[in-house]
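In the block that follows, a single chain appears as C-alpha cells, in the form predicted alone.
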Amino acid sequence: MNVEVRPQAAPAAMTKMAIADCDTHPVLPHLSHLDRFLPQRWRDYIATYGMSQRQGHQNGVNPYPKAQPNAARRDSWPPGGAPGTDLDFMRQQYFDPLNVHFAVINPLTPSGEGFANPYLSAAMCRATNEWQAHDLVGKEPRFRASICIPYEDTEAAVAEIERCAGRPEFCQVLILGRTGEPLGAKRYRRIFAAAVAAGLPVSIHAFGYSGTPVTPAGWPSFYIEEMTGHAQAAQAQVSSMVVEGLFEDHPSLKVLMVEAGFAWLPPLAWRLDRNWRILKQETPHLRLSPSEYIHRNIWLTTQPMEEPEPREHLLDTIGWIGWDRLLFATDYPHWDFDDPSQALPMHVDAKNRERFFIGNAREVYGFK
C-alpha cells in the first residue's frame, strides 16, 4: 500500500501490537548458498543448461517488467546486497520496529517450484528447504519456513512433505498459484493428503508459471495485468478445490490463499452457490454448499489489502468472510508492502484487531 518511500516512523508511532506476518520473501544472497544442499550433478546442470520455468515466454523467469528492481521497496536495499538477503538489515528495518513475532517465509525464485525439468525441480526444492532451515530459521527464530515442493510431480512432492514433516522449522506446504491443472484435479490429491497427514496447512501463493497464460483470453501485455490476474488465478483454484471435492475428501484441510487479495471471495461464493443449486446433479459428491466448504477450509492473507472508497465497505466484505479467516501479511520487502500501522485505518474492536494481526495465525499454524 505504501509504494512511495516514506520517512522512518518515530518510535512512538511504531506498531505496538505483536504481529504474525504470513507472507515474507527473504532471498538467496547468491545461488552458491545452495551448494551445500545441492548434489554436484545439479550444480553442473545449472551451470550448463540453466533453470527453465514452465512458461510460454522465452525471456527469463519474469516475463513482465516489475515496478521496481527486484520488485522491492526502494529503501529495502541493504549495503552491498539485494533486498531480503541481509538478516541484520531485516531485523533493523522489519522485525524489531514492526514487532514481528512470527514471519512465514514464502520463497519464490529460484525455489525449484514449477521448473520444466521435474528432477531438477525436486532437487532445488529440497535444497531451498534446507537453506531456509539452516540459514534463515536457524539464525532468526522468528522465521518459519515453508516446504517447497515440486508440485507437478506428485510422487516427489509427497516425498518432500514427508521428509520435512515434523521438523519445527516448517509451518506449511507451499504451492504457487498457477499450476499445470487446477488444484482440485486428481493428480494433486495425494499432495493434499500428505499435508493433512503431517498436520500442515497448504499455502497457495500468487505467481508461478504453468506454461499457459494467466488469463483465459491469452497473454496480457502489461505487468499491471499480470499482477491483477493473481485474483483471477486464486478464484479458479478455489472453485476447482471446492467443486472437485477436495474439501469433501479432506474436511480438516486448511488452505491459505496468499497475495491475491480477498474481496473477490464473497461474490465467487455467491455465484458458486447459485450455480450449485441449479446443477447439483453434476456433483453428487458435494454434501455441502460451496460457501460452506469455503467458510470451513479456506483462509486468506490480507496483502494486497483492497482499498475501496469509502473504506467502511471493506468491513462489510470482511464481515462475510469472517474476522477469523484473515491472516495479516506485509509482503516484505516488495514494493506493495502493507504497513501494519496503516493496514486497518477503520475502527476495529480490540478482539478482531488481535485476531487479524496474530491470533488467526496462531490458530492456523499452531504458533506458540
Second form
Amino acid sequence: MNVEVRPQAAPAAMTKMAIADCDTHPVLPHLSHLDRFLPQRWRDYIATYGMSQRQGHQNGVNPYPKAQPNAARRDSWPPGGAPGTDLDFMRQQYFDPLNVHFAVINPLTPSGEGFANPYLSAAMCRATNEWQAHDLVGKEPRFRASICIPYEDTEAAVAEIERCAGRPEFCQVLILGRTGEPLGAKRYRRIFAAAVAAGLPVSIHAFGYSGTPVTPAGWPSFYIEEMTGHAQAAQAQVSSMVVEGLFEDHPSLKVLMVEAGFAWLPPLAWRLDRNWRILKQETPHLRLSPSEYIHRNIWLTTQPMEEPEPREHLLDTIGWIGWDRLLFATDYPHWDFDDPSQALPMHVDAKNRERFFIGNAREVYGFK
Amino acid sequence: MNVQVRTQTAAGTAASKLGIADIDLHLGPPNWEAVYPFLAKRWIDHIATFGMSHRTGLNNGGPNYAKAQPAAARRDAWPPSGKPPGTDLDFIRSQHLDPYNVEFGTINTPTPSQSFMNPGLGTAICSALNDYAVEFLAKPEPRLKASITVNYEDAEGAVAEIRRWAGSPHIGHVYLLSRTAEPLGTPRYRPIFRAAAEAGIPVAMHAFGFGGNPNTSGGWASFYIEDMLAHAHSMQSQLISLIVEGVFEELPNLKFVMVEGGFGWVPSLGWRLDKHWKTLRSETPHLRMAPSEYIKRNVWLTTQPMEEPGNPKHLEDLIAWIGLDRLMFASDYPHWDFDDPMTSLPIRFNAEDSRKFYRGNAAAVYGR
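Can you return the structure of this protein in the form predicted together with its partner chain rather than the form predicted alone?
Let's see the whole complex now, leading with the same chain.
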C-alpha cells in the first residue's frame, strides 16, 4: 500500500510490540561513500566505464520505470537527501515510531550483485558489505547487514562469505531472485555450503539481473507485470532448489524468499508433490517429498502480501505455510511499504502475532 | 569438400611417405548402449525413462539443423559391418589410418556428447564416453588418442574427470564444445582450464555444442549453412573471452586448440582486439600483453574446414600472420566435409613446412 501522509504520531500504538523488519533498504548516499572500501583500480574503472548489470535492456539497469521516484514513499525524502540515506531521519520516521528492534538491510543496486563484470561485482559487494558494517550497523545497532556476494562467480562469492563469517554485523547472505541459472544448479552449490558453514540463512530478494527476460514468455510491457513476475521467479527458484537436491545436501540450510509474496507457495508445493509422485525416478537423490523440503528449509517475508477477498483465504494460506515460517517485512522506504499496524488484514491471536512480527526472525537469525 | 568415391590405393601410396597427425577424428561407440558398461544403473534407467535432452532453445533437443548427409558422414564411410561411420575400428584403420599414414589421431567424441540439460547425466555420460574411447579405440590402436570429454557446464565434475585421466598415455586433449552457456573466459569455467594446465594437457574446443543460446547474436538462423558459418563467430567470441578475461594471463602454459572453426578470421580479430585494447586497456589492467600476443602464445588452430580464397596468395598471407607453427592438420573423418590430406591444401608448402603442418606442430603441442 502507498503510504504518503501518515502522521508520525499514529505509531504510538505500536510501541507495545517490538518488531523485526526483514527487508529494509537503506541507500548509499553517494558512490564516494564506498571509496574507503574499494581499491583504486575499481574506482577508476567505474569512473571510466561505469557499472552495467547483466541485463538485456539497453540502459542496463531497471527495465521498467518505477511507480514513484526512487521507488520510494513520497514522505520518505529526508530534507536535502534521497530516501534511505539519512540515519537520523530513518530513526524518526522508521525505527522509533514502528518500534523496530531489528532491521535487516538488503542493499540494492549498486550493491555489486548482478553486475555484468564479475570482477567488479566482487569488488563492489565487498565494499558494500564494509559500508553496511561501518556506516550503518556501526552507527545504528538495530541494523543487521547482509553479505552481498558476486553469486555468478561461485569462487569469489564463497570467499566473500568466508571473509565476513562470524562478524556480528552480518545476519544473512543475500542473493537477488533473478540469476544466470536456476539457483539449484550445481554451479551455485558451494555458495550455499559456505552459508551453512557460517551458520547464516540465505535471503533471496526479488529483482536482480539475470541476462534473460523477466518472464519465461519474454519481456513484458509494464512495470506491474514485472512486479507480479517476481512471484514466478521465486517459484522457479524454489522448484530448482528443491528438485536439484540443494536441501537434500544441506538439511540445515535456511532460505528466505523476500519480497515475492507467499500465497503461491501452497499450490506450488501441491503441484511439485504430485509430479514428484509419478516422476520420482528422475530424481532419486530426493528422499523427501518436495513439500517436506519446503516446510523444513524455506521461510518467507510478508511484503508485498497478497490481499484476497474474502480475507479468511489468507488465513488458510498461512495455515498451510505455517505461522512459524513468515517473517514480517516493511520494504522501507519503498513506495509499497507495509505498515505493521495495518499489514495483517485480520485478527490473529497474540502468540501468532508475536511470531509473525519478531519471534520467527529471532528463530531464523538468532536475534537476541 | 565432399569426398565420396576416392580410391583407397591412390591416396595410400602417396601418403605413405609422410606420417601425419589428424587432430579431428570423430570416432566413438556405435550406439549409446555400448557405453552402458561404464554408466551407473541410475543413469541407464534415467535415459530409458526420461531420455537425454540438450541445452538448446529448439524443440528437438538434438542437432538444430538437418545435416547435409546422413550421420553428417561421407557416403563411403559406412563400414560393411553395418555399424555407423566412425565406429568400426578395422574399417577406420583400412579406410583412414593406414592409407593416409595417420601416426597420431585425436578422437573427438561426436556430438551430442556434451551440454546435457541434466548436469548429473551430462557428467556421467562424458565419463562413460571417455572410458569407452580408451578401452575400445585408444588401447587397441595406439595411433589413436581419446579425449577427456568434459561436461563443462559442471566445472566441478569436469575437473574431477580431468584429474581422473591426467598422466594416461591414451589421452590427447581435454575436449570442449564452442557453444557454451556463458563465454568460456568467465570465472565459472576457470577451474577447468586450471586443471588442464596443471595436468599439462592441451584443451581443444570443437565447433558445435548446446549453450541454450541462439546460434547467432541476431537469433536463430534458418539454414544449416548459416549454422556452419556461425561456428566461426562463436569461435571468435570464445577466443575474445579467454583473452580478455585473463585465462591466458593466469595460465601462460595453457595450450588451447580451436577445432573446426576455420582460421581465416584470426588475423582480423587480432587486429581489432589490439586496436581496442590500445584505447581501452585501463578496463583490463590484468592483461600485460596485447591480445594478439596471447593468441600467438596460447592458441593453435586446426585447418578443416579451410577458408578457400580465390587467390591462394591470400591464404599464404593469413597463414603468415597466424604462423605456420600454429596450424595443425585435421580431416574431420568420417564427416561429409572431410579434408583429404593429399588434396585439401590449396597452396604448396616446402618439405620442412609440410612436415610441421602435417605432423611436427602436433608433436610439439601434444608432446607426441
